[in-house]
Each structure stands twice: as C-alpha cells, then as structure tokens.
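Consider the single chain below, provided in structure tokens and representing the form predicted alone.
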Amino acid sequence: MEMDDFCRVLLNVAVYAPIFGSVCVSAMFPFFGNRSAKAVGVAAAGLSFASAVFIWAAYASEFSSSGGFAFATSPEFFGVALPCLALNAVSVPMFALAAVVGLAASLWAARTEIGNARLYFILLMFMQGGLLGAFSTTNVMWMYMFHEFALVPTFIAMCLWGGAGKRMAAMQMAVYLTLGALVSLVGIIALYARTNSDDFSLLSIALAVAKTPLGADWQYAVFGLLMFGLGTLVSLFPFYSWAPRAYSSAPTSFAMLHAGVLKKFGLYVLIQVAVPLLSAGCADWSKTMAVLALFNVVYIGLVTMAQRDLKMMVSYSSVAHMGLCFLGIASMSVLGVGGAILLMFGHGASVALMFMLSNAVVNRTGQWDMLKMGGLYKRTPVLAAFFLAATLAGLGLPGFANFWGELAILVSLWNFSPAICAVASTGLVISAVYGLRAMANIFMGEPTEGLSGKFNLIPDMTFGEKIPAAILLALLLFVGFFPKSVTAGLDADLSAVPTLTQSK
C-alpha cells in the first residue's frame, strides 16, 4: 500500500474511531462496566492520537513544499456516502492538535471517579470524533455539522457532571453559541446561493467565485456574518461572557476540548473558508476587528487579573488570548494568519493542561480561591513543575509553541498598524502579572490556614496524572523547539490567497 492510501485509511480511522466506539458502548450499553467503557474511550482516542501524528508527520516530510489538500478520501458505509475528508497546511496542525487534547482528556478522564462513567464516555468520545471531522472535512456544511456534533455533548456533560452554576451557564452557553452557529449558517447559506456553486465543498466553491467573482458589498455582508457569528463561538468581544462560566462548570475533560480545540473551529473556518474567498469583506471588517480583538486582550486580560478563583482566571485568560488570535488575522498578512495558527495550536495545548493542572489543585485542596492556597511546592513538586511551565508556555516564553504565535502575530501588526501593536503588546505584560501571581499565590511562600489542618497530608500527582500532563507538555516543547512542524505549507497555502499580501 502506497503512502498516500495508507493515510487516507489512517484519515478514516482517525475521524471515525472515537464516533465507532461511542455507538458501541451506547447499543451495548447494558453490557459494558465503568472499566469497560473507559477502556474503549482510551483506546478510540489511542487510535486517533497514532494516526493523526503519523498524518501530521507524513504531511510535513511530503506535501508541505505543494500546497494544497492531501490524502482526499470519500468513504462510503455500506453504500452510504460519507463527507468527503483531506487536510491541508492550514488543518493539518488543528487535526493533530485534537488528537493530542482528545488523547489528554480520555486518559485524564479514565483515572477519575465519574458517576456513570458509560455515558459520560459516549459523550466524550463523540465530542472527539466531531472535532476530528470538523477539522478534516473539506465541505463546509459538514464543517459545520461535525461542529455541532461536538458541541452537543457538552450542553449535557456541563448539565449533569458541571460544578456550581452548572445549568445556568450551559443555557446562556446554548443561548450565545446557538445564535453564533445561526448567524454563521445564514453566511455560509449565502456564500452557497450566491456562488451558485455546485455543493458546499471548499473547491466548488472556490471554482465559483474564481468564475464570478462577488461584489464588494456582498463580500462585506456574508464575511460579517461569518465574522460575528462564528466570533460567537470565539468569545470575541462583546461576545464573551458565556465561555468563562462555562469552561469553570464544565468538566475537565470537556473543558479541556472545548477551550482547547473546539473554541478555535471559528478561527479555523474564518481563514480556511472566509478570507480566502471573501478578501474583500476582510479587508473592509479588518480594523473593526482588530478593535473588538483589542478589547479581548486588554480589557478581559484585567478582567482576568481580578479574579481569584482558579478555575476562573483559567478561563478568562483563554477568551483574552483569543483577541491575538483574531488581530493575526485582521493584520491580512501571510505572517499574522501564520502566527495566529501557531497561536492557536499552543494555546490549545497549553490551556487543556492548565484546566487539568488546576483541577489537580483544587482536588487537592478543596479550594477554588488561590488566596486561601500557598505553600504547595513543598508537597507537590511535580505539580508545581508543570504548573510553572504550563504558565510560562500560556506568557509566550520562547521554547514554547506559544511563542512564536504570538512573534508573528505582534511582527504583522506591527505592518498593519503600529498603534494596534503598542496596544496588544499590553496583553503580554498583562497575562504575566496574572500568571505569576497565580503561581506565587498557590505554590510560594506559606499554607494558609484553611490548608494547615491537612496540609501534609495532600500528596503529589499520580502516575496516571503525569501521563496526560506530559504529553501536553512535551506537544508544546516540540512545536517550540520545531515550530516548523506546524508551519511546513503554511506560506504555499496562505501565500495563494489574495488579500494575504502585507508579507509573504
């Protein structure tokens, strides 16, 4: 078997493991135990965490210098046509990267005490096999639909397994992200019927508006629409205020997807599908973009900054750093969308550890208030170890993925407009104070006397909690040190778009 047939088979595999194995623990649901069900869950995403690294390498060693989409395949299932799935430089890296969070959270999941483990792992895996179908599919109404499919799940594990607030902040969740997803329909509806393109896939419709072009007003309505529907599902600013009640009532394991990998679909759609077939809308909305993005960096960077709850201050600082990923884009530049996929690559990966890291902590201490913390380096070492160094990696310290991200994002700015970039540096010296502070509030100086009565008695991390930790960690060492892995093709695929001309 040649390579290429060989990874449209891994493609396949990967995508659908977790879905197979979802329906089979649901029609055999009398029969498979809480162990079983876990095992299942571990060994889906197994499967789907092998075959996307062996995709993601065989990419970047044979396809990355070409451009364009590898490995097409359209499976059938007995008879019954299935979407139609490839990857390309700009969803390569975002597939690999649900893969890893997808692995993390399984294993994460499997050393936990859930009631009604069966269930809790039909969603889980499900969710996985949405996120890997959204970010491999080349139609962009399947794009959509996987999207759906992932974010169903939550809606019911925040129901029944969230913390305090559980319901209300799964209805406002529902609430924002159903208008999002509407609102993004209704675009992507438009940009169909207008094209009058043959289907919803991306090369269809790219032959269309090659054939007939649209309309500048046009391209401004439909590309505004994806704009503040798909920033719905981003959190852009005003946007926001659902993802941190949620992300802090959700379970750890969604959490760590949704933050991770399925809060960046919006992004995701917006430069795989909007800016290269709309350049003109993103032209006209890109400083109103920037400022919104601004407003996510700055304003909900200090909003961050009050926060003592842990689990909280996590989750503000994830929306906050969405406003670099969005100013990459507005920047129209090869360079900023780069940046703004490495950002959000390591971001991904450094969030999903600190929602586990911090649910570590609170298991531990039975706080959320990082005032009533201190004093944790001494009986959890290694906690702390990846703790600091999920902190520095969410700053942006160089060898970490994160960094270059956030290099790029702030030399394209820099282009575009240097007032914007003053601006956004702000947002780095923001999210260190917090950072840092977090860190010397929980693991420096002394216990607090909420924790003196038990405090030699709080051991340090499992085994079974090194394992998730430290290939989150180890992902964002890898991309640090060779963050070519995730670039290799990005400046063939982004330099063929044609509003991305500021810097090639």
Contents of the next structure:
Amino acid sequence: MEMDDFCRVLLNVAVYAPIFGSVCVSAMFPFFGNRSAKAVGVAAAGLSFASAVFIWAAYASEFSSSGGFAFATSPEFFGVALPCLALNAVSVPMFALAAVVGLAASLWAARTEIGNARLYFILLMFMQGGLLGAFSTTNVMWMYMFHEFALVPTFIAMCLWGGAGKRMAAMQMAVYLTLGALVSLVGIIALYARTNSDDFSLLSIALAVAKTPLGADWQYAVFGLLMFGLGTLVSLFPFYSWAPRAYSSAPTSFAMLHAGVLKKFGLYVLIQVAVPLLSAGCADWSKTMAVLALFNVVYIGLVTMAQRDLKMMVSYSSVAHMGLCFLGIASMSVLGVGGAILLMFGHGASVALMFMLSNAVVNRTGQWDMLKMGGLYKRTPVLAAFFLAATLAGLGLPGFANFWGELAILVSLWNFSPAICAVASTGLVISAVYGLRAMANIFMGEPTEGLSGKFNLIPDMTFGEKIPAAILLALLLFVGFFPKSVTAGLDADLSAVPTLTQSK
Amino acid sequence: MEGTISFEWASVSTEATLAVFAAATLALSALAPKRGEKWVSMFAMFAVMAALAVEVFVPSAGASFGGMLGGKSVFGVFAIACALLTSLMSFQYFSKGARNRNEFLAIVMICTAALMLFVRSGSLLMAFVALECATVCLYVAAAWSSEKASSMEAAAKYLVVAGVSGAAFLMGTAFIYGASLSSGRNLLLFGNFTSGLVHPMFLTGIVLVMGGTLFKMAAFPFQFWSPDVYQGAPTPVSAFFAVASKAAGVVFLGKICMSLDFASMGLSELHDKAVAAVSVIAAATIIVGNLGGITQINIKRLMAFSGVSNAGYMLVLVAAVLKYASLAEFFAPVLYFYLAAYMFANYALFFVINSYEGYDDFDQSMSDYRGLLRKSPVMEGTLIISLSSLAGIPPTAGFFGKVLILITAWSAQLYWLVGIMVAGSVVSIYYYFAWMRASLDTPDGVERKLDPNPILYPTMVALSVATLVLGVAVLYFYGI
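With the form predicted alone in hand, show me what the form predicted together with its partner chain looks like.
Expanding to the full complex; the earlier chain stays at the top.
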C-alpha cells in the first residue's frame, strides 16, 4: 500500500516538475540567467526521469500479469481538480520513454552553446511536462490538451533556433498538426456526445459504451476521423510532408522530443482509446490503414534512400518506421498491437539518439551532405560506435528493442494477410540499405577534399555528449535483452476494454 | 395596444450612472483649466468603475417599462469591462499626441450605456433607439484623429454602412409594426415574436432586422466595412468595435433567435429554412473571414478579418440554439465564455498594437514586429499567449471556447458546420502564427519604433494571465 501512495506522488512529480520549472523560470525571468535556467531544466528532467523509472519498475513488478490502470491520482491545486493521472501497461512504456528522452534532450541542450538558453529551457520544460502528462492522464480531453502543449513551444523554437528553411517548415508543421489535432478533437467530441458520458474520462466513456453499444456505421465514421486526425500527427501517408522538413530544421532537443516521443502520441491514442472502444470501426478501416501504412514503409523508405542530407535521411526514416507501427494496429491482434508499442518505444529511443548523433556529425564536419563526408572513423571512433549502434537498432537487429517490435508486427501480419506481410518486410531491407550506406559514407573510406583541410582538427565526442547518448543506448539494449519489462502487462490490457485495477 | 407603462428607474441605474457621469465629465472638461485635464480623466475612470459597481451590486428588476426593457444580463459587466479597457488604452493614445481625451471618455461611456440598453431591450423600437445612439457615438469616435485622412475615411465608411444597416433595421421594425396593426398584438415586443411567425410581413421585417444586426457584428454578407474601419479608426476605438460592438450584435441576434418558437406554431418547414439560413451565413462568415485573413500583412486589417471569423464561430452557436430549443440553456454560458476569451485576447493584442510609435497606426504591418522578443519580453509574451488563444491552442481560454461551441454544434447535429469551423480554425493558424513568427524574426532596423508605456504592462500581464486562467474555470465548473 505504501508503495502505491509513493508512486502516486512520484507520478505527479514527474508530470508537474517540468511544467512548474517552466512557469517559475518564465514568471521570474529577470532572476534567471542562462546557466541557472539550464540547471533548473536538467534538474526538472532528472526528477521526472528518476520518478518515471521508479514507477516503471514498480509497475513491472506489481502488475506484470494483471495489467489495468494503476496509481490513479487526481490531485487538486487550490480547489481546482487537475486531470486524473494513472498508468496501464500501454502507457507505462511511453511514459518512461518520454522521461528518458526528455532527460537526454535536456542534457544535450545543457552542453550546447545556445543563444538565449533561458527561453530554450522554458519551452523545452513546458513541452516535456506536456508529453509526460499526455501519456499518463486517463482523461481523453487532457490527453489532447497535454499533446497541444508542445505546438507553440516547438514553433517558437524552430523560428528562433531552427536550421535551413525554418520559416516554411515551422508554418507547415503548425498547420498540419492543428489540422490533425482538430480532426481528432472532433472524433473525441463525437465519442463524448454520443455516449452521453459524464466526463471525458476514458473509464467513464468505456463504461458508457459498455451500456449502449455503438452502431457499426457510427463507429466507422468516428474511427475514420480519429485515424486520419491522429494519422496526420504521426505522419501517416499521405499526410507526412510536414514531418521531414520540421524535424530537420528544428533545434536538436526539440527534434529528439518531437520525433522520438510526441509523434508516438497519435499511435498511443489509437491504441489506448480508439481500438478498444471502436473495434468494429477499426476492423472496417484496417485494410485501408494497412495499405496507407505500406506506402509509408515502402514509398517513404525509397525516398529515404534517395536523401543525401543526413538530417533529412533521419527524418524520412522516422516517417517510414511509423508505417510498421500502423501495420501492427491494422493487424487487430494483441501480438500486433503489442509489437507496435514495443516498436514505438524502441524507435523513440533510437531516433532520438540518431538525431543527437547526426547533429554531432554535422557540428564536426560543417556539412549536411553525407557524400561530402567520409573517413570520420579515424578521428571519432566513439561517435562512430554510437552511430553504428543507433543504425543497427533502427534497422531492427536482435539485441535492440526495435527487433522485438518488428518481429511481433511481422508475425501478426502474416496471420492478417501474407501479401501485406511480404511487402512490409521489404521495409527492413530498405532501412538496412540507407542506414548502412549512411554509416559507410560518413565514417568509412577516406575523407573527401572538402573535409581535408580541417580533418585533423575534428574532435571525438565530449563527455557531455557521451552521457545522453549512453543513456539512450542503455535503454535500447535493456529492453532489447529484457523485453518483458515492456510487454509484461500488455496481454491483459490489450485484450480488454480499459478498466481501473487497484493494487492487490 | 398594451396597458399603461410604469417607470422603474432603478432598473436602468447603471445606464443612468454612465450617462450622468458622462455629462459631468463633459461639463468638468469644459470648465477645468488645461492642467487639470488628467484629473478629469481620473474622474471619468472612477465613474466607469462606479457604474461597474452599480451593475454588479444593484439587483436586477426583471422586465420593466412595460416590457420595453428586459432584465440585466452578463453583457452589462462585459460592456463596462470593455469601456474600462478602452479608456485605459486611450490614455496611451492621447499621450502620443491626440487631443480631447475627456470628451472621448464621455463618448465611450455613452456608447457603452447605449449598447447595454440595446442588448436589454424588450422591444424593437427600444432596440433601434439604443442602437442608433451607440452608432452615432461610434461615428464620432472613429473620426477622433480628425486631422488624419485614414481616420476620416474610416468614419465616413462607417457612417454610410451603419446608415444603411440602421435603415434596414428601421424598415424591418416598420414592417413588423404593420404586421402588428393587422394582427392586433404588439409584435414589436420580443415576447410576441412567435405569434407573428404566420404573418408574411412580420417575416420580411424580422429578416431585415437580423440583416441590420449582421452589419453590426460584421458577419457575411455585411462584413466588408470592418477591415477599412478597424484600420483607420484610432486603435482604442478599433478594439471597442471588435469586441463590444460585435458582442452586442451576437447577443442580440441570439436573443431574437431564441424568441422564435417555430415548433409551437407547427412551422417545421419554416424552422428548417431558418436554421439553414443562419447556418449558411455562419459558414460563409467563417470562410470569408479566414480566407481574407491569410492575405493580410496589415495588422489592423488582420484583426478585422480575425473578428469576422470569430463572428462566424459565434453564429454557429446561434444556429445550434435556433435548431434545438433544448440547447438554449447552454447559449448564455457558452457565448459569454467565448466572448470573455475573445475580449481578453483581442484587447491584449490591441494594447500591443497601441504600444507602437505614432497614433496613426493604420499602416502597421507584420514586419514592424520583428525583434519584439528582444525589445519587450512582456509584450512578446502577451502577443504569443493572445494569438494562441485566438488560434484555439490549449491551455488558453480560446481553446475551451471553441471546444464548447463545437460540442454544442455537434449536439445540434450540425456536422457540416463543425467541419467548416474546423477547417476555418486550421486556416486561421496561418495568419495568427505568421504574426507570431514575424515577432520572432531578427530585426533589420527599419521597423516602426516601440513607444511602450510600462504603466500598461500590468494590464497586459493581467489579460494574458486571464487568458490562461479562464480555461481553468471551465474545468472547475463543467468538470471536463
């Protein structure tokens, strides 16, 4: 019992520490300099990280077989009820991922030279608190709102610290994300209005659905709204064009959080809300979803192969991998959806690592174009090792978390449709091609002429860069060797509608 | 036709307070020496606050003056809040060189009283008189920078279109009076509207009256005046146009729609047509406002188009309550919540606009905002929070306002209107965020200079905090 209460407190700490830090620094901005703002940011991210890891361990040990929402807490703030927070087997891994990537992004930003670091950390903390909240609340409206916390900070960060083409990319991102968010908001409102639920809580909506089953046509319509709305947020084909540009021009920490964590939100809501409540609608849409997702895997995969710009390649590859997650959901099986969660987790960590490392490469070479690099291995063996590990994780080598996700998805796809499974598996080959080729272009061979002048001055990774990279790599390997830490409660949670399970 | 009229003066205490103090302000400013001008202004500000106190603390008497006036509503507080903010903003306008500040404050007070009477009116005659009184005040206020061509142009345009809309309103009132003569009931009273629905002349009249009201709130097809007028009028007046005058139109239109009970007269076909008409107007207003907005780089014209699209969102709510009378209980809470969010965001933005050098800011463009982040973090924060609220990004109040309207419209099964509203909101991101992006750009030295008045910073901060905190009110009362 005591353990439970402790976890409740930690859950609140994890979500509100970054938001509180952000509000404090912005309300008292004359009193904070760049260094103290960095310190507050890293401290808040560290607090969230420690709390989330503890909660993850507690959940895995106590609820490994039963699943269900645990640690439910609805705190009050001066008489106003804050959203109910609780975690189930679906949300625990995403919550942990958000905290780990958040810490890595903050550590990375703390060791980088940034103009106006104070504002950078205000925005980063606010976004991170929103992400942790989005994955831990059981209130569907609050999921949406926490997710939207990220929009304006990312927009501001892109405008101020963005790379090439930032103005266009920032606007495109804002318009697409709002489109996706509002379409899914209409879906959420439809669910709320139709079920006559007391509030937007997932549990009351589930109860109301259990009382009055929803018609098939209605489910088809609303699942369509949610699929395309949330799909736009996840860059489902054909609504993906905002993503590569936005990620490649966003400042590194924001790109890490955006591509690694925020993008998983659309899939998370589909799995947590839409699939259990609108299963008939999901079944009707599954073929369409699978075909669109195949475009992500194959077509975007081929586009990725054609990229010469390192950051564009990483960005496109993250769009391509989202296709596999959608295929897992389309397979409509516990195995497939569970695989999607594993892959979301693994991809989140590996793509964040990849963004960080490619930023390190670009900083060292002053180049975006991979064909103008080469031979870096001689100067930066540690960076090359991390890069190789991240690439192998991304293409699904056994030993990394991504492998289990891709394996489970492909196995369940075989039962769904062998043809789709066959086409989808070409995606693995494609990702091996672009991943290994990038590795070869950047690190192997001889340095190109453009690099030759300063080649001998290129430093290896600094200690400050190694720490966040090591954290993310450790996470990938840990789940790769011990996937039970993520999947333990999934069987129970994915085969039933959401319920509140209190501790034993 | 109806019985004798009794005079319950207590029920108009707020309006009377405003009118009396406006007269006193005029007299004082005529008598006071030049250096006492600011004390007269302080007196006027306290008078507006006194009116607010009267509005809040003197209990409402319900219908009075033989049904000519209805009871008090939240609009009174809303209008006086707008008057206070406009007066505050005008201090900076006058400190930049404009003249006759105390007369301006008196005009704002009279206009506020007239708008309050317009919204409270229980009869079309009363409504017309109040409306004209407010409109005349606005002609004068729009022309306040009378040595500037832009201000005169705005006033002249407003004079012409408001004249036309007033004529339409009066024509409609005359038709309805004609219908009253033949039906033997005073159809000018809102309470008797329903019984007039069978009368073709009444229907013609009510359409004309609603058309005149659409002019006031700058809704399609009568929105064309607003960009020109907002652009040319002094900024405090533009803010008053954008918030108080528009709000009065929406509340009045909603009141008309809710007094028409088609079902009890068995006129379901007419009801469907009426709902379709209001829905189409709402949709067209949203589309015109947002499409007009995306090409604007002039800030005050942008605010006008933003105002047009917001009028459209509020018309969606009107269409919903017109369709299902059962939703009428949600009308006032949802509309006033939306209006409060709209007021906080709009006034905050106009405060920022007003902080630039020179009081003829008709040509202020987005590029003038470059580098605002460095020049004034308070104004930048105000700008970002208020623009997010207008764009409907959580956790600002504007988001909750939009969600409440979407829920109401979805419950009224106006699905296509929900679609238009969502599409409009997505388009609006483009121009709101373009302004935000401009303020984050690096300055190139040719921007208009800032002339900030730090005394007004607390007001801007208060409006921004209100925008953020008002959302919490929804959580508190509605338990989302």
